[in-house]
Each structure stands twice: as C-alpha cells, then as structure tokens.
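Only one chain is given next, in structure tokens, and it is the form predicted on its own.
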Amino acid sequence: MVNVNAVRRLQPRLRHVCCKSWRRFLACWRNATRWIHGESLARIVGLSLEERSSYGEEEQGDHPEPSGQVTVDPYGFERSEDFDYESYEELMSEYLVVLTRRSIKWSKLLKGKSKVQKNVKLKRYVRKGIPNEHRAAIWMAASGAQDQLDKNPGYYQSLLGADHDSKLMDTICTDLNRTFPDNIQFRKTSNSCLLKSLYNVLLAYGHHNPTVGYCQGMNFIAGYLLIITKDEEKSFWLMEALLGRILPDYFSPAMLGLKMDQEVLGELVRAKIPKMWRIMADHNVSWTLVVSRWFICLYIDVLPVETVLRIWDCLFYEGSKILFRVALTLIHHNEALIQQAQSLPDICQIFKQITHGPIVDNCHAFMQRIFFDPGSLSTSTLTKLRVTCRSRIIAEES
C-alpha cells in the first residue's frame, strides 16, 4: 500500500529544489522512493529523473545549468530563460501528490491489462488525468487506433516500402527542421533524435491519406505522438484516429472541419458568455483570426505541455468537444480583461495573453474547470451547430 502522506513529507524539500542542486534533489526523491513500498515515484511523472538530469547533461556544454537547476523539461522541451523554477516546483511538489494517487488507481483499474472498455468510471479516471506510464495505451485503446493496428498487421511498413510521392517527401523535410526547435529530442546532435521516426510517421500518414497528404501543423502532432508513445507505428495509428475520425476535414485542402469549428465556438460563445459575442462583434473579429491556432495545433505550443497532454488524454476518449470546452474556459476565465479591449488588434493580443499564466499551468485545476465552467455541452447540440455552420461556410464560399 502507497503512503501517499510521505509524499507530502518531501514537499518541502521539493518547494526548495530551484535553490539546490539537481542532484540533491535527485537523492531526496529517491528517499521518498523508500517511504513509499511498492510504487516508483520515478515513473510516475513520466521520463525518469535520471532520464530527466541526461538531457540536462546532454545540453550542458552549450546551455549551461545556472545554480544546478535543471533547463530542459521531462519531455525534452528547454525551459525560457525567464523560466520560473520556484514557483513551477512549488506547484509540481503539490501536483506530485495527484500523480501519485492517480497512479496508484490506474494500476489498481487496469491489473496488468492495456484494453479497457468505455465506462463511466474510466472516462471518469481519463478526465482526472492519465499517468505517461499509461497514456501511450490507453490513447491507442480509447481512440480505436489500437484495433486498427491488430486489424492490419505490417500496412504501416508497407507505407514506407512503397513508392513515395517526391513532392510530397519535398514537402515534409521543408517543414522537418522546424518541428519543436526548442525540444532536444529533435535535432540531429540528440542521441534520441526523433527527426528521422518523425519523417517516416509524415510520409506513411501523406501516403494513406492522400486527399490530405501532408499540411502544416501535422508535424507538431505527430512530434508530440512520438514524445509520449516513443513507437512510430502507434503514432501512426494515432494520427489516423485523430485526423481520420475525431477530427474530420481539419486538415483537408479546404480545412472545412477546421473552419466549421471556429464557427462553432462562436455560436457557443453567442449562448453561453453572449457580453463576450457582442464584443467581438463589435470589432468585427473574427473567430478564425483569434482561436485558428488553438484548434488547427490542438493547443500544442499554445498552452503548457503537461496541460496539453491532459487536454489529449480526453480528446482521444470523449472527442472533439473538448477542444471546446478548453476554449470556452479560457475565454469565460479572462472575461473582464477581454472587456477591457478598444480595438481589433487590443483583442489579439488578450487572447494571446489568455493562454499564459497560472491558471492554465495548474493542469490538474485547469482540467478540472474545463468541465464546470462552460456547463452543458452535449454531442447533439455540437451537430446541430456543426451542420449549421458548414452549411453558412460551403454558401458563402461557393
């Protein structure tokens, strides 16, 4: 049984980890590693802190570590210089208790076993957030992509042994080197270099979908499916769930579903927080120029990492309302200042500010608001407003 108190017992030490070296801090959390039998803490968050201080080493020559503090995040992104490591451990020494628990739980849930059925317990455990030991699994399980990939053993090889499209290959590599040039895990001097896996993922997903082939911002997707399963082939698979299924025509030659859903958010924003339509409105914004990136990168490089992945965690499992909801609570939380913008370009910049701060770095209590401030949001009034949007956006382009 984990005692789940020792780890509020390391907090302190952990509030202290900007001020100390990485190392140190490497030694407290494998004490509280004893404290609690038959649980690694170390898995927990993801990557180990071992892998955690390599990437740190690996950097080290060119960026070094200003007073041991640790510049490049479990996921392999560098942290800015501007960074704030005292808060970010505070809040972590905190969040490690929730990794924790959930940890525990979701071993308890799944006794060794990677499918699950859809339930309102698991769907329940999903939205609390699913622990990296688990995620790679449960994306694949809960988005169906794992049942294609029983179902056609060896297609995603077949892809990469085919004749390939040059102007598509061209395409891709144009767009490679820029993929996350902040994350260590994708430049060529990485001994775990994700560029040429990143590429074959590309290529293979251009060629069976060739109605899309390849389009700006899959690359960002299809980097953070490898970050977390670390398999080519399940990223694949991910991404034909994602651009497939979940997330229809987002990223076709026309972007409908993409459009479609812009147009959405406005009708919701209309019902629910209308002081908020009206103002747009009377700027004349429109909601593609202000919301375009959050939907088009799935809130990659919009908000923080651990956020993101909590957001993916339900995206894979109840769908594409979800990127709704995110929105819809970015936009009710920051009403006041929204209210305070004079001019189109005053709109712009808030909302660019409203991604920013420290309500969406707490992951946990940001997810947590997502299913409370914008209330009800059922599949059926998402398709009514969809048929009804597509419909206004194929009659005013044709």
Given for the second form:
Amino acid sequence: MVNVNAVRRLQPRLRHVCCKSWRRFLACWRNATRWIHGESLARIVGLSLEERSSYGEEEQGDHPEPSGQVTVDPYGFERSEDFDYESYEELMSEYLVVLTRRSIKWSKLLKGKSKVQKNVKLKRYVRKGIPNEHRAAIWMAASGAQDQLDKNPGYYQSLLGADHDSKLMDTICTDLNRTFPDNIQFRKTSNSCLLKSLYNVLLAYGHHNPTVGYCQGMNFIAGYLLIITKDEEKSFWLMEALLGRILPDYFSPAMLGLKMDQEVLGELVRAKIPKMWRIMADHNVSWTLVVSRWFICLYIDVLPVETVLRIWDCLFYEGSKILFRVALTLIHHNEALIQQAQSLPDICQIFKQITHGPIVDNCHAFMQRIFFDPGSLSTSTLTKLRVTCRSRIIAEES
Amino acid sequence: MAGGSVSECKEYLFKVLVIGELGVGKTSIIKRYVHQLFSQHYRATIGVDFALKVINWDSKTLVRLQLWDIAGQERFGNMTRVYYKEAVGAFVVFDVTRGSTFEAVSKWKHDLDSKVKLANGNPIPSVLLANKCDQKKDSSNNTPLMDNFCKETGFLGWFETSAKDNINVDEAARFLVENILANDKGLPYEESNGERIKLDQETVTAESKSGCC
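Shown: the form predicted on its own; wanted: the form predicted in complex with its partner chain:
What follows is the whole complex; the chain from before opens it.
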C-alpha cells in the first residue's frame, strides 16, 4: 500500500505525529498544501513525487496543482517578488509538524463538544495556536461574540436595512479599495470578492456604534475577520467584541484609549527596559510616532499574517494585554539596534525594520517568546497604569 | 566659483508636512517624488509615515527633505499635534474629482496654522496641490479663482498635480523649497526654524569620496 509506505518515509517528527491515522495525515497534507506547493512539501516531508501524486489523484480528483511556487499565501495575500521561498520552506518544514500536532490535539479536545469551556488547558491550547479550521469558532466562543449573536438574531440584518449616514458611507467607500489591494479576495475582479462584505460589516458597525462610526484601521480589522470567518455576521459580532469589550476606546473620535495605551507602553518600557526609554526620551520621540499603527491595526500590516493571527488567538481569549507583550518583546529583542539610532528619523526607520525578519516570521517561537521575554505583566499592574495614564492625558488636554 | 572664495557648503534639513482629506493621494505624491513610483495599490495610511528626499539644490547647497505623510481622517488630527512640531513647510492636498476634499482645504490650512508657526510667528510656507488632475472631467479654466483662493487662505501658490502621470510634483516641491530657503536665509541663525548644519568643504569632499566606493 502506497499509504503506509508514504507515511513511513515522512520526516521522522512528522511521521511520529501522523502515523496513527492515514486519514489524519491526508487532512494535514491537504491543509499543508495551502501553505506551500506540493512539490516543495513532498521534498520537505520526505515523500517521493509518485507517492505525492498518487495521494493527489485519489484525494483531489483531477485538479492539477499549478507548477512552480505558490505566489499567493493561504489567506489570499500575494507574495512580494523578493519573497524568500527557501527560508520560508525551511521554516514551514518545522511549523508543519507543529500545525499537524496541534490540529490533532484540537480535534480530540473538541470531539463531540458543542461548546467549549474556558479553562487553563484551553488557554494553553490557544497560546500554542488555534488551527485555522477551528479559529473562527474559538474566537466567537472565547470573546463572547457567539453569545451576542445567539441573543440577537436578525440584529445584523436590521442594521444593514436601516437608513445610513451618507458621510459614513462615503468614508468607508474611500477606504475599501485601499484596504488589502494586495489580496486577491479584495479585488473587484475576484469571483469570491469580499469588498461588498467589508463594506457591509463596516457600515453595520458604524450604525451600531455611531460614536465610533468608522475609523481608519477598522477596515483592516474587519478585512482579517472576513478572511478567517468568511461570514459577515460573525465578523460583525467579533468586531463588536473587540471594540466594545476587549480593547479600550481606540477608535472613538478622541482616541483616548489609544493615547492611553501608547503611554502605558512607555511606562512599561521605562520599568522593564529603562535604557530604551532613555533613548526615546533623548531623541524626543513620542511613542505615538512609532507604535500607533501597532495598536490601531492590532499588528495587521505590521507583522506577518500568520504571526498576527496567532496574536489574535490570544487577544480574543485573554484580552488586550497581549498587545503589550508583543510590543515589549519587539523592543526588548532589538535593544542593541535601537541604541544605534542617531536621530528621530533613524528611530522611526528602526521601528519599522524590527517588525520584519526571522524572529517575527517564526510565529510559533515568537509566541513562546512574548510570554517569556517581557517578564511578568499582571492585569492589576496594567489596570493601574491605564488609570494613571488616562488621567494624565485628560489633565494635559484640558 | 573662480574666485575660490566659497569655502562652505550648506546642508539643510527641512521637515515638510503632507496633509489633506483621506484618499486624496498624499502617499502617492510622496512615493512619486521620492521613489519615482506610482501604484494603484497603496493601503490607507494609519497614523504617520515619512520619507526622505535629498536634493542637490545647487553647488553650495544640499537639502534633505523629511516628508511627513499624515493620515487623513479627522480624528487622527487630535493626535497629530506632535507630528507638526518643527515643520517648516507643508503641502495641503485635495482630489480634483471629489469636491468635498477641496471644501476641507481651509479647515486643514487653519489646523496647520494653529498647530505650527515659524519662529517669527508667521505661518509656515504652504502650497496647495490639486491632485489627480489626470482624471479631471471638466476642462474649464479656474486659474483666477484658485489664485484668489490661495491669496485669501494664505497659500504661497497652487499646482495641478498627478502622482500617476508625474505632472508638476517636482515643480511643486521645488517651489516650496525655494520659499523655505528664502525664509531660512531671511532669519538670523538662532531664530531659524530649520535645523542647519554647517560643514566645511573638506568634510563634504571626504564624505562624497567615501560614498563612491
């Protein structure tokens, strides 16, 4: 049997994970081909081309895979011309093992359950990454979005049916084509175009929460939610969970929550990485200049897609504290580089630079780092700092 | 030059703001000017971004322009006071295909003047850019109207620009820098708003030599 032989020849670590079930292996394989081209995958895991194609014929029918490299990632984002396929494949050969193992564990955990309970084990599972097939459901459950959806049937549709503010509609329209122009799902020419859904979710939210209305940055967030859930109503309720409960008031006209969290980050840097704080102070760099995008976009378009999704897993489960852990890790890890800065433009440039590279590409290792590198960060510390910073800002502005 | 009396090369660093309603093409203008590129695929700018352009103004003057690309949505404006600090010039951009973006120009100009001033208390020099002129529908001549508008609102002048077709972007920048330089020269050194670094000829020569390898 080709099946048995194929599994036997897998890269040892992957074999260990997959050997229990051929069906499971096939599911993992199907998942993995979303990431890299089958040929590269076969090479990485140690399968011969024949074995791969025999699997391909029986599982996928006669849809030949395109030859060469996959120029679009699993979420529809086009890879840049200088995308480093070699490093990516090397990274993926490791990460596929993780993904496969996690996928099996999650299937077991969720088997026969219609609801998940928040507990220490689930938290640990979430930190290690929610498999894409369960991501939408776990985000919905952990954030309370599912409860809201269940309690308010038809509410989303009623928002869409209402009379809308024309200024709100105009502003959203201006940003539609400027949301993910590099994603094939956000192009007018795409078969399954998400632009109309993006418009609907943003319009519904703006109508639901007229104080916030629409703020730039929300387009990116709604876009990611649609990519993952593939469902407008779920995206709306996840948006509502984020803006209404998980994040402070980042998007309201005064953006007080955003200013507050930028200041809080400054205070945390001052306490944990004092040298860094001094450098920023010496060059007269305000935090808003370098980190406002980190907070407003929840790291979208700042860090690699997969890393962002792993951060969001924790964001929906644990709350906004995770955003500080990420920021502190980035700053902490690049201390030496930031110290070399000679001027304000230098610092701005370096803060852009530190969100790229191997450390953030390797999302699994990065997620382990963020819970270790910045040290302890208790909820009570964060709450206190937020209170202090908020009143400081209000005093300064009045 | 023949006299050999020039022993000094001046280097200037100017911070210039690019502001205006969302989607008018601020990022496109900057990318066109700095990288000679245009793309339909820019994402909306969040917060602030900036780019650096080095201009060999003349044989004795090097100008480094720091262009600050500021998000167009009004609520970001509440946060951007800090970005305006030490700016010595500005472009206010509107989109000729969307009348509402022109209506907002006065608001942007007013906001600019309230947030930053030259050391002598005057408003910083600003130029109005009527962008996306490649898509203009009517060909009517509104030059007198625009000239008048600029006079009333306090702009030095205006240009019809197209970042897409590379129309007037360099010209507008040159015009603004000329005015910034004139301001800078008209002020005693201490009061000058632009950061000025004086280098003697030797340093510059050494620098350009090392740049060749």
